[in-house]
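Here you get one chain, nothing else, as structure tokens; it is the form predicted alone.
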Amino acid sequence: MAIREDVLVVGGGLAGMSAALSAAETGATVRLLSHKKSTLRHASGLVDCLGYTGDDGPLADPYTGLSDLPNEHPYRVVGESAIREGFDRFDGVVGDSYRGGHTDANALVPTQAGTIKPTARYPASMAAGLASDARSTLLVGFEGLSDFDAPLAADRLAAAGVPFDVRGVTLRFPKEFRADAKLTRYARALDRDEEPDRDRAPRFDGVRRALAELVRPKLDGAERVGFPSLVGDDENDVVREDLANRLDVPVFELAASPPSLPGVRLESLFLAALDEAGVRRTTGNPVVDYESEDGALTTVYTDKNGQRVPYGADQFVLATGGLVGKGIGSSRDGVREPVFDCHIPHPEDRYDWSATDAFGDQPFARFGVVPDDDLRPLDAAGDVEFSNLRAAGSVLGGADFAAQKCGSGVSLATGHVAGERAGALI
């Protein structure tokens, strides 16, 4: 017998875990089903809605660039009232661990490789580092960290027009680790406040503490300091804190190419609000099989260790990714969605998928399923798929989520609608 719940989300990334808490809102039980881990903690972080259309950009409001959008995006579909909806719902569930609430506008957040991204919300801990504020900016990196060149970024940052001076050095962290220790194990050391080690720190007692005098002399006048983003994991605003203190200037954390520790606190964030809203997860077993009556779908089967396990329910939303995430997938035979198989249009050759120009308008960017006005998806002849099946994030088609710069905003949207309607036919 099956495992019923009234709506049921396959996918576990931003888009499945918005769509879960909104259905979970109005009332109905929900189950969530991943096959992994979220995605969320192999992001930055940062949490994009527009920041680019076509050739212009950064945008200044992402609300402004809408209408500049063709008609079959994702935002087109659901309008901005819902685009707003969900970031509403993002700021409720992250509260005062975000900022970017209080206005329309992007801020424009440095990253460890020296550049500025837009983005509408953004970790409270790289607050003080925003590119729009003119305070001289010190960056600090560390021997041994392979994917952060402080004095490189603060050279492409000064080449991009910052209105601040910006300096970078690269110091011994006052503990040493393996040479492929994780940037989790600089955290925990912060967290901890362990032990420096006597040869790189030999007067002081903490690690923190040994941190702060070794970046002191660095200073020379530069009124905030941004290290990478490892100021702490659990304790990361006590971290920030202790050492701002100690400095007496702001501290902040840059922007991190994914995996990135903002992203795994933003997981941590989001999975509680599910426990808390009472969704149940399950997570581990991909969906290999499904079952339907008279258009609507009634069960999808997970393989647990050779064994199909049904679950049941009277709604389903689709949340599993675009080509990146494998929601999408991809062979010499054409494009497919892996789960309900869903109507992917491409072209026949797939030497068109992809532009000569490798920074060009990529084709293979926008695949994805196409939704009705209320995200079912269709199929080739314009018909609906599933009744009761809805589609969110980046497996709808017609955004180019990486040059739009808007991923993010896209699944806390398009989640926020699936599962709302879902719950709401419940």
Ligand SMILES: Cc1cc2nc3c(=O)[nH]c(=O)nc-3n(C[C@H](O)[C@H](O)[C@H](O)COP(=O)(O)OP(=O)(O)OC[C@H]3O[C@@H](n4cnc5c(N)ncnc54)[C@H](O)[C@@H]3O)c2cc1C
Given for the second form:
Amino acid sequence: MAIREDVLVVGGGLAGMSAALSAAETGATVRLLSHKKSTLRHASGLVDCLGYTGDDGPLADPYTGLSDLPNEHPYRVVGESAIREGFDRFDGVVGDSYRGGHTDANALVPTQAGTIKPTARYPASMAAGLASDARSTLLVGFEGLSDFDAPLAADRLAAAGVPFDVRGVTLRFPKEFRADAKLTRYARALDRDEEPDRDRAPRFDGVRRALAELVRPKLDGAERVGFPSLVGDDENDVVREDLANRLDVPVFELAASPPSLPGVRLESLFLAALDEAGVRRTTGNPVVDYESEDGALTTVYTDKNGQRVPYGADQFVLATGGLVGKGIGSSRDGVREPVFDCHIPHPEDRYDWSATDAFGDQPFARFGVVPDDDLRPLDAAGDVEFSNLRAAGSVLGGADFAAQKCGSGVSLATGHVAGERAGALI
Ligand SMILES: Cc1cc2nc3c(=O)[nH]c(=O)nc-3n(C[C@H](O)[C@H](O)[C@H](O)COP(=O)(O)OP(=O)(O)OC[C@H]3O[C@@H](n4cnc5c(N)ncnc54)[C@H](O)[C@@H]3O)c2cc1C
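Following the display of the form predicted alone, present the structure of the form predicted in complex with the named molecule.
Next comes the full complex, this chain leading.
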């Protein structure tokens, strides 16, 4: 006997979690089936709406760029009000942990690579670091943390023309970790205010105070201090405030490249919201097969250690991600959506999948399922694949998430629409 719910969401990334929340809000019973951790854990923690539509500079207001997008872009399918509703849902889930909801304007957030990223929502931990703010800035990196070179990042920001003086220094963290220590090890030491190593900070009891004492002589008039995204994990707010009080200037985190603590923190906020909304979650096993009747899905099967476990529902949402999340697969034989075998248009000749100019417009970036205006995937003939299946997030084609800086926004908007419509049909 299959476990039954009103709505079944396949995929536990931002799109799937948004769909599950919107479906649950309609009163439907919802289950989320997810194989592995989502790409949020690798993402920067920034939540983009739309940063670019072409070669011009970043958009000041993402909503003004919508009309420049091609008709097949997921934003054009769901429309502006759905995008706004998706972001409203996001704001409700994250509360004070994120900023940017007070305005339509993109914020300009400095990254650990020394670039500036236009984004719609950013963690509160990054708020004091915005590039539109003219306060002089000190960036602090640590020996042994090879992913972040503070002096180089500072030079790049200065070369990019930021409206503030910026310098970078590399310090010895007051506690020594193994050479391959992860960011979380630094963050945990700050969370717990662990004892520093005596040869690195002989006079202080906790790493926070010891770190502040190392940074203070380097301030030299800087009006804010930026660290990589490791300023605490669970206690991020407390650690940041503690360091800011000790240094007497605001402290912020730079947007990170993978692995990303801000991305992990964002995932935790959504998981808590799912639990509160009563969404049932089953993780760890992939959906590998399905059954349908009269053009509608009835059951999907997960593979649990070689055993097929059935899950039934009235409505289904496909949110398995794009090429990175394995929601779209590619091989010599072509590009396919592996769960329901939904059609993905792509050139027959593999040489036409990518452009020779690595920085040029890459066709493969826009590969994905093509939906009707109800987000139901269409087959090669333009007919609906299954009457009760909707798709959301980066499994949808038509957007270039990396170039347009719209990854999370598309997931929030299409997840919201797919989940709400699925729930409303119950
Ligand atoms: C490195 C990186 C950096 C990024 N940076 C940003 C950024 O700065 N700003 C921004 O806005 N966005 C960013 N993004 C995009 C964003 O984080 C998400 O990738 C995007 O929102 C897509 O989410 P998704 O839910 O569609 O897919 P995913 O996050 O890929 O989630 C797909 C889920 O489906 C599951 N799944 C796949 N197949 C199956 C199956 N057969 N059965 C069950 N479950 C399955 C996966 O395990 C996963 O949990 C970044 C992404 C990456 C990878």
